[in-house]
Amino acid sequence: MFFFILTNNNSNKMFFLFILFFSTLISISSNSWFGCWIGLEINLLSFIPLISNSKNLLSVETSLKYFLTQSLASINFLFMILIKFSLLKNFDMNNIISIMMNSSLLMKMGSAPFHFWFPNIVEGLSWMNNFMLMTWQKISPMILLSYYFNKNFLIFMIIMNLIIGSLGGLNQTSLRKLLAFSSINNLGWMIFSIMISENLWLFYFLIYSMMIFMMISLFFLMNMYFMNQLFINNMNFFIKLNLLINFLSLGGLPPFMGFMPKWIIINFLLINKFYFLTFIFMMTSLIIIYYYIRIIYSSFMFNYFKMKWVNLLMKNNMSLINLSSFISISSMILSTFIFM
């Protein structure tokens, strides 16, 4: 179903989708920095045909913006590799070069403070392309970041991500931009989790991908792009309930699935006495939960009369989303047994 929606029954897009998957595998399984760079380039060149649509001018502009920012980051990355190989014969830790390499990878995944392209591009994409951008496109830069990073620089970047991701979403009316800022905030958690261990990152990434997929499927099925559509539509109560569960899970509220990886990271932070960082992690999570609850509260409370011309189009049945919401609630009960 997912492939069908993404490729829209188009064999060319299916071809580029497979290249997209394989390019990430090339990048993360390569044993040289040049191989990693080639993987990133193939990834970029296969994602652009997926997002560009000749019928939609906004998506053409978006794909051009995406190409420019990503190629800038790639050039920077390649330049740093060349400098590293030519000037410093052995690949030892050099602060400036590691910071530059980290910066180009952070720009590739849309991390703050190189995030300015990210909300703009998200606004011009369809829901399924957004899902790809927020999940799959972050894998290879993340893994490459874990090979060679400057710890102090990354901790500073994590704080930037958390603060910008939480404050940026406060005044948004577009659901796509809202999820973009939520993604920037989650990137802070993900970068810290990959500094701890790759397994923890994989766990966080899988749960985050599942939560984002539930949200995006819900919005895709209901054809929603802006916040006021949540208030105007007289939605089925179960849809609103699903929205509540998925939003709170994405915010990381305890009874839901999204809390579990955050719990593990905070546990690690406290054991290692990162008290200031723990404070920032928790405060920014509170801000995010605040603006999620604000949306949900409004969509629950406001009830419009159903107009003749307001047509709520349900493209498919809701069984998948109902199942995922059930998993989201029950997973926290299961996860408590793991810690016992």
The other form holds:
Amino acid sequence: MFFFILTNNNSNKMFFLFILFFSTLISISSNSWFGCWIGLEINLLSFIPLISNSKNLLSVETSLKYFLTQSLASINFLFMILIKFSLLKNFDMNNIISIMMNSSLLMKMGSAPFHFWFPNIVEGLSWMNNFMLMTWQKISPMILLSYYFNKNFLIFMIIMNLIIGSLGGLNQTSLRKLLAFSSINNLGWMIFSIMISENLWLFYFLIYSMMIFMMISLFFLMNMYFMNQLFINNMNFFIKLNLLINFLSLGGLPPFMGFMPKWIIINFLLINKFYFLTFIFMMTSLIIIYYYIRIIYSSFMFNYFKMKWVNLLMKNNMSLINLSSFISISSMILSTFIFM
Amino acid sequence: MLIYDIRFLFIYMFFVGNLIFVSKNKHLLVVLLSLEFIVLSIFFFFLVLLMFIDYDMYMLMVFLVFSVCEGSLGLSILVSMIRSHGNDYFQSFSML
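To complete the pair, please output the form predicted in complex with its partner chain; the form predicted on its own was given just before.
Complete assembly follows, chain above in first position.
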């Protein structure tokens, strides 16, 4: 990604990217809630130039929708911070103020029921901007959520996230919207993991962002935005295998990398007797794996005509694809060396 | 509306601002104006809060700087939209 930025004479993108990284650090390491709000504002201010750089109608509309939802959420967040400060409710987390603050943070993340902007905006961005939106922009609202959350409200939001993320992706043909709904579903898992412990959330988030990075870099290199592009051109066998492995890993099937964080969360759920929540987690994961397998089944199993006008220059840099497949398969064992 | 406490005024302004933000408008500029109205209500609230606890007003200035930045960002997006679509009507959204 940085190679792409450096070769296109886009030095202003590097500048805004640096400020984006810095804003998250400001937000999560501040002493007061006001500092958190400042970090969120700088996040918005530096992400908008990153996404509104091209001169077509779609990017203007995308940046406008992003700006409106995010600024409303952060202004509401500040108002609730002031009310919390004036009523001196710093430790009482079972009231309407914590619900309002959590709602504004959930709107910033794109979690249900405030998720309606998220698939629209993801449809309008390029793959690298989508990667930033799906991974980095979730860090600071999540950590702020862990500082002052209302447990019952968040469990209800988690259930909504899981159901909307799984059912919303069933009728999609655009790969970006598919990954957007999958991201909403994984947000449910991540919010629950941050309620357990921040270390577990970090584990889940790192593995999720690594999986998303592998998928998005594959789609970016092949310039694929829609599902029919996956099975119209007859790709190399290793690319199809990598796609299969990455999709199944994202869905959480056992020998792959994506199973490990979900396994730990299910372990926690069952030990602490959250049986209904376990049921919801399992069933929605099943629906998600259904629509992943629907895609890769037709791409992987069938042999299509090789069109002469589609020129996929993937013969030279296959090592990166093989490396990412290897990481996805063997990470279950390797990750125990890092985190355990 | 009977006001027994000054806090009701802030909450009223805040809710009215939010109501205009989410209402169906013809122009985008109305939405941006409602955002500035919410910022005004937060400014007022911040001022009264800081006066009651006898703080200095530095935090208020920092808040003002950031909200002005955000307002100008909104206006620049409005300008970009007018340059590409020709107007700022909401009906011209047809892509997403």
